[in-house]
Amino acid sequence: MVCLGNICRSPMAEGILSKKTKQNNLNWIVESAGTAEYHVGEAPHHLSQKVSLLHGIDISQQKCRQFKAADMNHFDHIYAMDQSNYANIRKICDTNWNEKKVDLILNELFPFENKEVPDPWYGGEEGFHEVFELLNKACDKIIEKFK
């Protein structure tokens, strides 16, 4: 799960999918990262934590990290939250790029529409609730697809 700073969208996506994999007895490794290094080592945004916890998901122990080219080899699927971060992943990976592994997460809900998860950073708490709901539905589709 990849967004820009790894403090809002991608940590929520990691928490949601991790919970769903446990509920479905799946032995998946789920992680998140940011394409920028702004918040490396920090915990997720307090509103990401609050909204996730309201849904029974504790993401407070996550630590932000930067996406690296080696992630392309380490993970089977990489989900970007928006077009900009999709492009950033491609740039970071350079010759290690594998288009078959990377997609926008909302293409799971809206195939081939390339819709973006809005960045709640600039708004209030309601934006974090909206993002959580979108990611929750997308993660349900991921479970259905790969279970």
Second form
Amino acid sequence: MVCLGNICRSPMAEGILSKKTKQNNLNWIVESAGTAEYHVGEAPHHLSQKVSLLHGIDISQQKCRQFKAADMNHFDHIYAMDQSNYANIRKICDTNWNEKKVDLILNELFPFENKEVPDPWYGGEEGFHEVFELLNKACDKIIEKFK
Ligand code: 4NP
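What would the structure be for the form predicted together with ligand 4NP, given that what you showed me was the form predicted on its own?
What follows is the whole complex; the chain from before opens it.
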């Protein structure tokens, strides 16, 4: 799960998919990262933590890390939250880029529409709820598709 800061969107996506993975007795490895390094080592945004916890998901122990080219080898599927994240992943991977592994996460919910998960960083709490709902539905689709 990849966004820009690994502070708002992708930590929620990691928390949601990890929970669904456990509920379905799947042994998938779910991680998140940001394409930028601004917040490396920090915990998720307090509103990402709050909204996740309202849904019974504790993401307080996550630590921000930056996406690296080797992630392309270690993971089967890489989900970008928006087009800019997608382009940044391609840039970071350079010769390691594998287009088959990478998609916008909302293409699981709205196939081929290339919709983006809005960045809640600049807004209020409502945006974090909206992001949670979108990611929750997209993660249901991911579980159905790959379990
Ligand atoms: P995220 O949101 O990519 O969903 O984690 C952002 C977090 C931090 C910044 C931008 C977006 N920032 O500019 O620091």
